[in-house]
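To begin, one chain is listed below as structure tokens, in the form predicted alone.
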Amino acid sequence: MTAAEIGALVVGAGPYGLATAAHLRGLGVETRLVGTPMEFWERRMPRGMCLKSEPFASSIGAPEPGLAFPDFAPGVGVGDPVPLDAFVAYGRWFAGRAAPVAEETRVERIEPAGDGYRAALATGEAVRAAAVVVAVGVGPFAHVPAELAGLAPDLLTHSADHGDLTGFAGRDVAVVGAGQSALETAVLLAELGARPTVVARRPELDWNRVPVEAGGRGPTAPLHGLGRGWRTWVYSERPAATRLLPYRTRRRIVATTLGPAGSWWLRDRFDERVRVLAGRRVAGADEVGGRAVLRLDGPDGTERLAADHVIAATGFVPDLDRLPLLDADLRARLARWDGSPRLDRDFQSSAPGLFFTGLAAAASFGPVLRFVHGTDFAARRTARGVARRVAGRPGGGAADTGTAGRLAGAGR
């Protein structure tokens, strides 16, 4: 290592980046955190939304007690929606208490350099690190179905493109999707004076049940970060076990666990102001007279829906090729599960010293990596792996690998 080299560079300052950087800091690994804390949540999630997760499951994984969401917002309990602005404030509160000071710039390129990596920042600075943790969140992976992709940007956006929906007041907006993002976007649009139409492939919309602390006869199914139930408890609380399953099984679990549904607290607001076209599949889209016209295949054949704008609330699909900050040759060499990196038990990719966390890790560890609740497990494991890599190297910190492993939660 050169004198200018550090132990770890964490790219991204959302919940997964903050949690990982906090654990690395706790292990004494010299770490730089690049990104604006909670920027994606503040700028690209619509004002007025609430998280679908329970308050206890909206906690960012911390290396010490006292930093959970209920510590920030005492009095919240099961069934209480978590407002977006409260979650953003909590993330920044967490950052100020647990993580290294974030550098509010961008990493523009990461490439191998010796037995480590070289990162070019937007400031013009070059950083050398023994390990890099890619914690870019879901933003780069916004998915728009091919049937919609031909529409111009002024007619088509993704639900993650809108921190402010007020500009749609008085307009006809088609919202494609049947999950929480689609249904809440439609409600917010209606409340702002737009005329939303939800287009869903499902024959009818699904809604989550009102949560309860306990209930029923016999052993109570546990309440956990992904809801309630014994099978989902494994996916939520034991993602290391999920990783041991065959990939096809994991892929099915990630795709089907917590399928499209609206939160119970949203249902009363989802009223006659929102038109619903259920059981329809988008077959294509055209621009006609400055408006978007969707071709829909449904139970009565093909129909057309005209709208001033289309919002694709169609989720996020990990794809390494959508991360141009990674050197092209480096990306090409990475072993993959479809578009996601294949990760070892410590979230390290096939390129030694290059780690991925958050949604990009869901193909390896299961559906909990799609949610904030996964930050605790992911940060502990990732920090342990990074600490092992930099142990004993000048400037890296965490020379005692035994201590590093214990502090990182080696048994979790």
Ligand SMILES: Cc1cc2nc3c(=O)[nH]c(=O)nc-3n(C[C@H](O)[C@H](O)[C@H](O)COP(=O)(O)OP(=O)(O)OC[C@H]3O[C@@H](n4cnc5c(N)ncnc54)[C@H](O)[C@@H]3O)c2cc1C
Contents of the next structure:
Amino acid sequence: MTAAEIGALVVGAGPYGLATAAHLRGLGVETRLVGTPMEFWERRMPRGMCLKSEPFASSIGAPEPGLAFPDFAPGVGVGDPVPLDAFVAYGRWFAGRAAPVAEETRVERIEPAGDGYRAALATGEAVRAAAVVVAVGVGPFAHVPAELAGLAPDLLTHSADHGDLTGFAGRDVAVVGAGQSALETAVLLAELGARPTVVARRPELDWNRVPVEAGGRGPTAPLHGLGRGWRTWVYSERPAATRLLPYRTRRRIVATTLGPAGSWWLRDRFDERVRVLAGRRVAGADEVGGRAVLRLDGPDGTERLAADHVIAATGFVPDLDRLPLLDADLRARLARWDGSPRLDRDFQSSAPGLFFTGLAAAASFGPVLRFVHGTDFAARRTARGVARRVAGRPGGGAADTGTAGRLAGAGR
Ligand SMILES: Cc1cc2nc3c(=O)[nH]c(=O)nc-3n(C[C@H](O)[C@H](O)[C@H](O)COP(=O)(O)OP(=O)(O)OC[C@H]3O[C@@H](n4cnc5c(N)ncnc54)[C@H](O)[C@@H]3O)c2cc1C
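Got the form predicted alone; any chance of the form predicted together with the named molecule too?
Next comes the full complex, this chain leading.
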């Protein structure tokens, strides 16, 4: 028997999937949300971590007031680091109040079916939907440089492979990278009794300044979701305008806005405990006697660093070809900006009814899509696009009868 078509299927229940599903529910679109709420944050970020974003910039976009992070944790202000477990609890609190009940399974496959899509769930169920929102986050796009690829998995992992670092106590760990993830992973390793060495290409590590509201001294440009400054204000608060820039400009902005730097509150814990090899580029890696040996090109030529394990804190590169979830023909047909889908103003790809949000949308809308702060804009727009797509079809809900008024907030 063929299942009846629903309006929308949202794949992934991280901040972007939750925000989108909440907005779709607000518009009355029949929606199924598949994924365990905040799974990536709980399982693939290290215990003991804090968010780099300020509390006000760690809010998941909601269709109604009262669901921002400061509503969940009143009294937490600018300069107060948000602990990982508080953010996971916030995401689940948000899910319970604003989103349809999440189905804690996975979508294994999405393929075109008639005028819509068919999705296969890990439960064996097939779901037909007029629209699909791919909100799978950063996990599928974990990037490991080719120079490290020769190491076996017991010697090399990505920073996103670890919810728990305790197994590294007493071991030498090389952490490759210079961003918050690298620096915080190294601190947590040291605090657990491991001996971390950070290997960074840049000649010196960069640290963010203490925000003014937290007692720091700084410029008077506005504080916003991506930090401080007028130019980044545009990227943070007006992603629709960023989308209109030439792609090459946008690509540069995505790559350089909020470049690798540590949080100010991490620095004291770092300086005393972590060895740093800055100005070194990893030229290659070998296994020698059960250990990893990195070949590093640096100011004094090539040197070698031996470690029991290497953690590549080398970020995430969106690439549609890393989403086997999507039917291969469908993937091949999608218009792209490099590896990312090319999206219209409502986050719809070149395949009608197939939407992407989160990191995969950064090539279209700019750097704020890499952060939780982008959920508000993204969810409003995506829900508007989905509602238009499903209007007049089964599961279209309020979208069947004209939603102009309710969609008004999506124009920003
Ligand atoms: C170490 C680290 C620290 C960060 N700190 C910050 C920060 O402080 N502030 C900030 O704004 N951003 C931060 N980020 C960026 C952060 O990842 C994004 O802002 C945010 O997680 C994006 O939300 P998302 O919903 O797109 O992705 P995710 O949170 O990754 O959620 C996607 C979800 O989809 C699920 N999923 C994937 N595939 C399927 C499938 N086939 N079926 C069902 N479910 C699926 C995953 O399990 C996951 O739970 C950080 C990232 C990392 C790696």
